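Take a look at this single chain, the form predicted on its own, given in structure tokens.
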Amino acid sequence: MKKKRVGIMGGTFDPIHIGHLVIAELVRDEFSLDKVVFIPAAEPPHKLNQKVTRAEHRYAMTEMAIASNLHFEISDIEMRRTGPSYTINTMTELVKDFGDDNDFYFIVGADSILDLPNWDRVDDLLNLCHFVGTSRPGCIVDMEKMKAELGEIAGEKIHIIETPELEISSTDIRRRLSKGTSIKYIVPAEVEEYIYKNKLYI
């Protein structure tokens, strides 16, 4: 039986924006994914010393943003756990929940691919899922170097694709909101309305 292909889009989503959605859809199409599961991080380990919007707000905004795409789903898998959200724990649980008849494609920026050798239990991760690195301005991934650091499995499990280099970031959106600048068309309309209604980032 042919395995299903499941994309995993993890992130802080503080807030989610159209760049996230465009990339997820492009990867879904490029790799013929059956669906993409968005997983808002509860406690991002790389942001433990930064102020992060409450998880329930970020989850709600993500749920609104993906509602119109039948191939997109959301999971609270990381929010149901206590402590920092490490990818190895999430992937181990996803494989257990979804079963062995699924191939997973973890979607990250190419800059995260460069840092992959430093990820917790990366060897185990490469056995559990593929990684899809989406292009970022000025970020070049040397796959020969990656294979030298991570082994030949890196050539099989790490994929780099070009995506539109949209100059959009959650950091910039938060900055715009703090200054009273418009964010229309940068985030979905429902997310924009939710932000103003709940006075987030203002």
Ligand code: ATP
Second form
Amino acid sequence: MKKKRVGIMGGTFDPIHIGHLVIAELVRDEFSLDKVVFIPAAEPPHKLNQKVTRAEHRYAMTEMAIASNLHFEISDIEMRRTGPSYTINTMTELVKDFGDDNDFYFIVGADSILDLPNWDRVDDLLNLCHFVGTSRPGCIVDMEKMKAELGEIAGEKIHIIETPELEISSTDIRRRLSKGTSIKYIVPAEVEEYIYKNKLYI
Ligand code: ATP
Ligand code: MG
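Now that you have shown the form predicted on its own, what about the form predicted together with this ligand?
Following is the full complex, with the preceding chain placed first.
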């Protein structure tokens, strides 16, 4: 049986914004993925000394943001684990449970590709899934440098695609909310409403 191609969109999603949704959909289309699974991190390892919104809120916002896309799903796999949410643990679990039927494509922005050499057990991770890096303002990926750092497997497993550069980040959205400036159209309307209703980021 032909394996399914599954996109994995991991993130803190604090909050989820249209940048996340746009890259997930563009990669789904370009790589003919059967679906994309959004996985909110319970405890992002690179944000351990920074305040992150309660996982339940980030999960709820992610769930409502993807509801209108039939190809998008959400998973609580990282929320069910305690301790920092290392991608290697998540992918090991997914490959063990679903690897016979699925090939995995981890979707990220170029900033995450540049950071990959710092990820826990990245060489094992590259054996478990592909990475698809999308454009992000200010981030230029040099694949020769990546191969020098991560080995030849980087050339086989990391795919860099050009996507429209979206000058959008959760950091900027949190800053806007703390100043009381508008975030309309930067996040889906349901997410905007949820943020105000729950008085997040004020
Ligand atoms: P923060 O500013 O809090 O770090 P963020 O906007 O970077 O938030 P994350 O949850 O950290 O969002 O990102 C999850 C994934 O989405 C990462 O791989 C990141 O590179 C990617 N991503 C986020 N925003 C964009 C964007 N505007 N363009 C391309 N990729 C993005
Ligand atoms: Mg980020």
